[in-house]
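Below you'll find only one chain, the form predicted on its own, shown as structure tokens.
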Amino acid sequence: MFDPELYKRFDQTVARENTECEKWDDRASFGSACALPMWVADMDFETVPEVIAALRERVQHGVFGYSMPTGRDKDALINWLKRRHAADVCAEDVLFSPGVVDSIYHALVALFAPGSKIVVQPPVYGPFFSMPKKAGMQLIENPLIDTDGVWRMDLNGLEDIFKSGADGLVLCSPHNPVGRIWTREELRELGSLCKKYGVTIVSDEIHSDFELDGQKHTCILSVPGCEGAVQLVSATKTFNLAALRHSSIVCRDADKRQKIASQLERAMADVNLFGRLATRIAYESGESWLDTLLVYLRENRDLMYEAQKATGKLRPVSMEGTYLMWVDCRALGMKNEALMDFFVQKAGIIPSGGTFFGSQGDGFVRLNLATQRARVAEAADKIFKALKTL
């Protein structure tokens, strides 16, 4: 439910400088300590008020010894997935992990032998390349297809890869950076291929709660043929809790789940008290906050989208999910290094460089729009003025 008072809070600037904040305090590494940071995927908004209150109360207790999860932690996740995504999950299906990237690594190590062939679909979030390699796997790329700014999975290319031999697929759903919410039909076709060729899906769904236009995210475990998949979710993106380090692994296959649990135990990949508490309270109390945030983010997206279209030189993707806009800058004729220099030095904005998402991202940047409206408008103006100098 939309809350006008919460909406006003998203407009309030929160000073993040000098708070050990990577997004704001590491700007000098890009060559400009005063550029507007729109790179790291966290939000410049205070989290859910109930979460802040619960953390404050727990801190005041003053004793921070060993802690343990309770049934309420799993119930909060289960009820959230049911309410928001019509997904049926049992408590026994759920494991906890410090983070989704950690979970990708641990799932790969647990489920696949060294040297196994793992497929990713670039351009895609950088750790999708590094985690399979770190886990000792062979990485196979099946690039997405860009059709007039609408990015799709190359299912024909995927089947060719599966025919030649593949063991796993790391799926980004919704997709970072292109902002697609895969339709149920797209996922059904993907699941059919994976079932046919015995490929296990590990699905990163950390952005699943960002449904900007009413199109619903489909949890991978709700898709026919994907019953053996591993679903990775977290409240950290949804409620801006990244530094508290908490995520969930949902796996219905008892054998796979036990292998992952054993790997987490070997790695001593425990979650911490504050991340667990914040996640639980966010799932229990954060629905109005999220509903209001989605309205705010949609308006930020529309502002930036129209501003960039008006330049005639940039082709932004109208993101369906996430709060990250993928911008096609290839008409400027610049490779990644020159493009980053243009945005940082000429426009005074720090985006994420496209090649972080693979070689297919050369000529693109990603802009984080989860910030105050005034900053989004400022960024749009800076980009427009910088383009006029070319």
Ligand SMILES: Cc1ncc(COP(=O)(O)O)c(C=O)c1O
Given for the second form:
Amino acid sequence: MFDPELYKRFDQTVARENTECEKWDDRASFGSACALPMWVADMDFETVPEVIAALRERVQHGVFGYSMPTGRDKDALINWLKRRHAADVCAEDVLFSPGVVDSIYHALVALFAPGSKIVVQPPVYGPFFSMPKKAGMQLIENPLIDTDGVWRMDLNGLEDIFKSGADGLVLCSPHNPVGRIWTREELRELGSLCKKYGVTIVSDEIHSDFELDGQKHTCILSVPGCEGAVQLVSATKTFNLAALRHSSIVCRDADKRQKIASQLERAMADVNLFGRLATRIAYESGESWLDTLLVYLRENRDLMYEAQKATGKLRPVSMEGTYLMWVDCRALGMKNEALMDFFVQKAGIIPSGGTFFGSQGDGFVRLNLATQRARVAEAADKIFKALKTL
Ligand SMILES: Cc1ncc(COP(=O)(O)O)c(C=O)c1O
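Would you generate the structure of this protein in the form predicted together with the named molecule, following the form predicted on its own above?
Complete assembly follows, chain above in first position.
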């Protein structure tokens, strides 16, 4: 439920400089220590007040020996998935892992032999390329199709790839960076292809709670043909807890789940007390906070979308899920390096460079809009003025 008091808090600036914060304290590596950082995907907002209180209380205890998950941790996740996504998950289907990228790697190692063929759909979050390679597997790219700024999966291309042999597919759902929430119908078609050709889906759903408009996210395990998929979720994006390192793996297939559990044990991939506690309290108490955040992010999105369109030179995607805006800058005729230089040095903004998401991202940038409204307005203005100098 929307809470006007929480809404006001999102407008309050929280100084993040000199807090060992990657987004703000690593700006010099982009060539400007004072540009506005709109790159790495975390938010400039304080997390849920109840989470801060619970962590404070736990720190106050002062003893940080070994801890153990309790049934309440899984219940909090299961209830969250039921309330927010109408998903039916049993406690035995759930494993914990320190992060979603870790989980992609561990799921691949657990489920596929070295040399297996793993499909990804670029432009896509950088570790989708590096994790299969790290796991000693072959990467196969099935690029998304951009039709006038609406990005879709190339299901014909996918079937051709599957025909010549593929083992796994790492799905980004919702998709970072193009901001799509895949429809149930799109996922159903994907599911039937995967079933037909025996391809296992590892579905990264870290952005699934960012349903900015009416459209609902579909959990992969509810899609026909995808019953054997592995679903990766986390509270860390939703509630801005990334540094606390905690995530969950949902897998209904007992054999696959056992393999992943063994791999997590081999890798000693334990979760930590603070990540687990923060996640649990966020899932139990953070619903109004999230509902309010979604209103705020939607307004940020609309502001930046209109401003970009008004430039007549940039083509933004009006993202459905995520707080990350994918902007087509190809009309400027600049390659990634020149484009980044333009944004950082001329506009005074640090976006994520498009090629982090694969070669298909050349000529694009991704803007992180999870910041105070005044900063989003300032960024829009800076871009507008910088474009005038060209
Ligand atoms: C699609 C996607 N997956 C995973 C991550 C990172 O997850 P974690 O910090 O849990 O490894 C991100 C962060 O931006 C992301 O966008």
